[in-house]
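What follows is a single chain, given as C-alpha cells, in the form predicted on its own.
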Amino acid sequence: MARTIQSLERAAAVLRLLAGGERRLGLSDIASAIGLAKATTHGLLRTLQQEGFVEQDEISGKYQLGAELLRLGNSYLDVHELRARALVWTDDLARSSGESTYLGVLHQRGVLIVHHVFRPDDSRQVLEVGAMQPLHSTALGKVLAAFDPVAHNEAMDSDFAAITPLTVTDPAAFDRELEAVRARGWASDVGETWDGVASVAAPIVDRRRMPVGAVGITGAVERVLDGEAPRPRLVAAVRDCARAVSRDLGAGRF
C-alpha cells in the first residue's frame, strides 16, 4: 500500500469538516470533529490560512473556507467547462481536416492536453490527453503565448529548449513571430517540436474576450502544408473550430 503524507491527511480533513455543515467553527470544533490536540490543529489552519485556503473570522475567531479554494475551484471548473463546450466542435474538425485535433491549455509553463480526438482513420495511435508540450515550439503554445499575458512571459522565461533542429531558440526571434500570429490569428509549427510533422493552431476566448484555450490539428507535414505554409482550408477549419469554442463559452462574434 502506498504511503501517505500524515500532514495533507489532516489538512484535507480540515478542509471537507469546514467544506460541510455549519459555514464557520471554532478551533474545538474542528480539533473534537477530526481528533486532533488543540495544538496541531492550530498548526494546520495557521498554515492553511497563509495560503488562503482557509480565513479566520476577526470577531468571532471561528474558520471557515478561504478564497484560494474557490479560485482553484474555479480553475477547474473552467478547464472542464472548456472541454464539454469543445466536444462537438472538435469532432467536426477532425472530420473536416482528417488529422488529429488537440485542446490545450496553459498550464504549469507548458500547454496541457486537455482534449484529443484521434485522426479518423484505422492508424494505430496513442490518446494524450494529460500530455504536456512546449509553448515556445508548438502552435498550440505559440497562440497562448501571443494571446495570453500570462503564458508570454512564462515563455518568454524558458530556455528554449532546441527540441528538433528547427526549434526556434532565440527569444526576440520568439517573440516577432508572436506578433504574427496575433496579427494573423492563428499559429503554426513545422518539424520545431516532432521531425516530420506540422501544427495549426487558434485561440479560444471566454465571454470577456479573455484567452482560455487553444485547438489546434497536427500532422504529416506533406498533409498539413501546402509548399511551406499551411494549407488554407485547414485554417479556416482550426479557426472556425475555435470561434465556434468561443461563441459557446459567450464570446459572441469576433
Contents of the next structure:
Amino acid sequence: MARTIQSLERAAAVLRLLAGGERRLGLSDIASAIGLAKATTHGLLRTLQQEGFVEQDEISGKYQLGAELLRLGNSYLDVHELRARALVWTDDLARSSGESTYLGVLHQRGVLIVHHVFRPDDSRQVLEVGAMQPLHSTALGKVLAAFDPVAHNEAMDSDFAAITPLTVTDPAAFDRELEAVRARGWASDVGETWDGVASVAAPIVDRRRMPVGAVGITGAVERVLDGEAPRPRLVAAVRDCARAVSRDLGAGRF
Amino acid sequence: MTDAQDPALTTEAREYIAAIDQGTTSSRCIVFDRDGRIVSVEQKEHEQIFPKPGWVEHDAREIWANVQEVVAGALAKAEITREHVKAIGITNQRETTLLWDRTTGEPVHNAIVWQDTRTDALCRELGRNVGQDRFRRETGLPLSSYFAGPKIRWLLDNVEGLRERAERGEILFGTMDSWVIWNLTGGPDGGAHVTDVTNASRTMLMNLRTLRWEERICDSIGVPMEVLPEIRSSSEVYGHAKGGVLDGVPVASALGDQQAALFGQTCFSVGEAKSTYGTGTFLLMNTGNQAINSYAGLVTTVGYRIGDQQPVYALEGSIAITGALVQWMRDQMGLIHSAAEIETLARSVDDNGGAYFVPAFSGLFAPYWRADARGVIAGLTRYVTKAHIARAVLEATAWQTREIVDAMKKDSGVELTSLKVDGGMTSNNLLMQNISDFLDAPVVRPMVSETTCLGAAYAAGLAVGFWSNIEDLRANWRRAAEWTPEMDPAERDREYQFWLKAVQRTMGWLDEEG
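Structure of the form predicted together with the partner chain, given the form predicted on its own:
In what comes next, the whole complex appears, and the chain from above leads the way.
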C-alpha cells in the first residue's frame, strides 16, 4: 500500500516551483527545473490548468499559480464565523421549538459544541459552548458522521461505548442508521446519550455543499417525541434552521 | 426570523405591531407578533453624503421614500395588510437634525447627521467662559457637536433667508422621529409635528425635569421656538397614518435608538442596564424617576415615558471604538480575515501576554473626555504575539465597559446586578466572558437580538392596549445565553490596574487639545 502515484508527485513539484521565487515561469524553465521532458511537463501543466490550479499568461505564455489554489487555502470555515452567521436563526429555532439549541462541528474524535441557545423558559441553564459530545450517540454526531466522510471514519473507529442502555453499540447497525440519516436528511437521538432526553439535528453545508456542521435541538422525550418518533413540527423547524444557516453561508436553495 | 408564516399562527387572530427603525445607515421595518417574535424584516440603505471632511449629511427625501418602501416590503413579506397592524412604532438615529418647509414639506437642506462635527467651533463659542457644561444642569448634556440644538443654529445661520422664514413660522424642525411621524400622519396635510421626550432630551434645548423646551437656552443657542415640535411621551397615539399601505393605523411610539434598546431589553427597574456592542458601544442604565447629574463624565437622558406616567431617566455612557477596533485589526492590520476570527486568534493563547491596547483613536471618551489622547499598545515584550494582541483587543472593550459601569455606580450609587447585551459583538463568546469577568456580574443575551425595533414595537403596543402593561413585556423576554464571572478577584484587580496604567499612557499625546 506504500505505492505512490508518480504523476501526482510531479504535479506537486510543479506547484511548489511556481509557488517559490519567481512567480511566472516558461515551459522550458519548469521542465528543466524538475528534470522532465517538455512534452510530459506540458501535459502536467495542461491538466493543472484545467483544474484551475495553474494559469497561463496569454501574452508571454508563462505559467503561474491559479485562483482555485487560493480558494482552497481559504475554504476553512472559522467556527466563530459559523456561530456569528447562525446566531439569529438558532435564536429563532429555540423560540419556535421551545427547546435548547446547539451547533456542533467535528473536532478530533467528537462533536465540539460551538454555540448554545438556552431553552426559552426562565430556568437556570449553563452555557455549554466548548463541551465535547460523542459522535456515535448524539443527533449532532450522527449528522456529521452521515454527511462528512472524515467524521464517518472517526465515528467508525470509535469505541462505541454504551453510554446508556439505548446507545447503539454495533458498528454495522450504526452504519445502517447513517444510511437512513442520509436518505431523510436529519438524525435523532432518543435516550442514547442521556436518559429521557431526545435530540433532532440536521446538516449545515457551505457554498460548495460541503458539510461544515450540524444544528439541533435537545429536550425531554415527552416534549420532543410523538410516540416513538420526533414530532414532525420539530423536525421541520430544525431543518428550516439548517437550511437558513446554509443559505447564509452561500449554499443555493435546496 | 422566518419570512414565511408559521402555520400555527394562521388559525389565531393575526394581529401585529410594525416598528420602523430609521437608522444611520439604513431604514428598516420589522413586524412583531404578540410574543415579541419577528415575523418579517425589510431593510434599505441610504446614501451617506460627505460634503467636506467631518461633515455627514442624509437626504431626508430619500429617507422618507425608503421608509415607505420598507414598510410596504415588511407587510408583503408577512403577508398581511393594514387591518392586521394594530400600531406603528418609530425608533431613530438620534440627534440628526432636519429643517423643512411646513407648507410644501420640502427639506430646506440635507439633514445634518449626529456624527457631523461642523458645529465644533460653534459649541466652543456657545460655552463662553463657562465651557462645555454651560447647559448641563438643565439638559444633562455637555456642549458637543453631537446634539441637535447647535445644528439648528448652524442651518439658520448658513441657509440664505432661513432665519427670517423660521421666525415667520414657515419652517419646522425635527429629528428623524418627527420627520417620519409628520410625513406618516399627512405631512403638509395636517401632519402631527411632534417629538418624544427621549429624542427631545438629545437636542440640548429641553429641560430634563420639566420636559419642556427651555426658553433661555433656545435664546442662548439662537433657536426660535416657533420651529420646535410638541414634546410628547414615548408611548401614546400621536395620530393616524394618512394614505399609503398603513392608512388609518395609529402611530403610537417614538424612542431614540439607544432608549428603544433599553425598552426592548425590558430594563424597567432601577439599576437595570443594557449595552449595545456595535462599531461603538452605548451603555444605558435605568435610574428611575430621578434625573441624576453626572460628575463622572456620563450623560443624563430620558430613558422613556409611557403616556402620562412619570418619566424614567437613564445615565448613558458611550465607547467610541469597540467593534471598530476589531475591524481595524482586519482591515488596517490584516491579522484576521473576518471579524469573527478575532476570537479564534485570541483563543490560541491563554492570556494577553502582558499587552494592553487602549484604542483612543480619536481621544478618550466617557469617563475621561480627553481629546489630547491617542491610542497605545502598552506592555510589549518579545514574548507578545498577534494572538496576545487579539486578546488585548477584546479586553479593551470589556475594560471600557467596566469603566463606564464604575462611573455609573459613582454617580448613582446603584450597583449593577446584571448587564443585558445586544448587538453584533454578542456572538463573541470570549468577549462576553471577559465582560462578565471584568464586571464581576452576569452578562445576559436576550433571544431577540433586534432590541431596538422591539422597544419601539413594545411602546406602540402598550399605547394601543395590544400589551396591557410592562409585566406582559417582561414575560416575553427570553434569555438566550448567560455568562457568569469566573475570574479570581485578585487577578481582576491586578489586570485592572494595568489597564488603568495603560490608559494614563494615552493622555497628553497631542500637545494641544482640540
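The term rigid core refers to the most C-alpha atoms you can superpose between the two forms while keeping them within 1.5 Å. What you see is a predicted model, and the numbers here were worked out from it, not measured in a lab. Positions refer to the first chain, counted from 1.
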Check: Quick one: once the rigid core is lined up, does residue 53 have its C-alpha move by 2 Å or more between the two forms?
Finding: yes
Margin query: After superposing the rigid core, is the C-alpha displacement of residue 185 2 Å or more between the two forms?
Written below: no
Next item on the list: Superpose the two forms on their rigid core, then report whether the C-alpha of residue 13 is displaced by 2 angstroms or more between the two forms.
Entry: yes
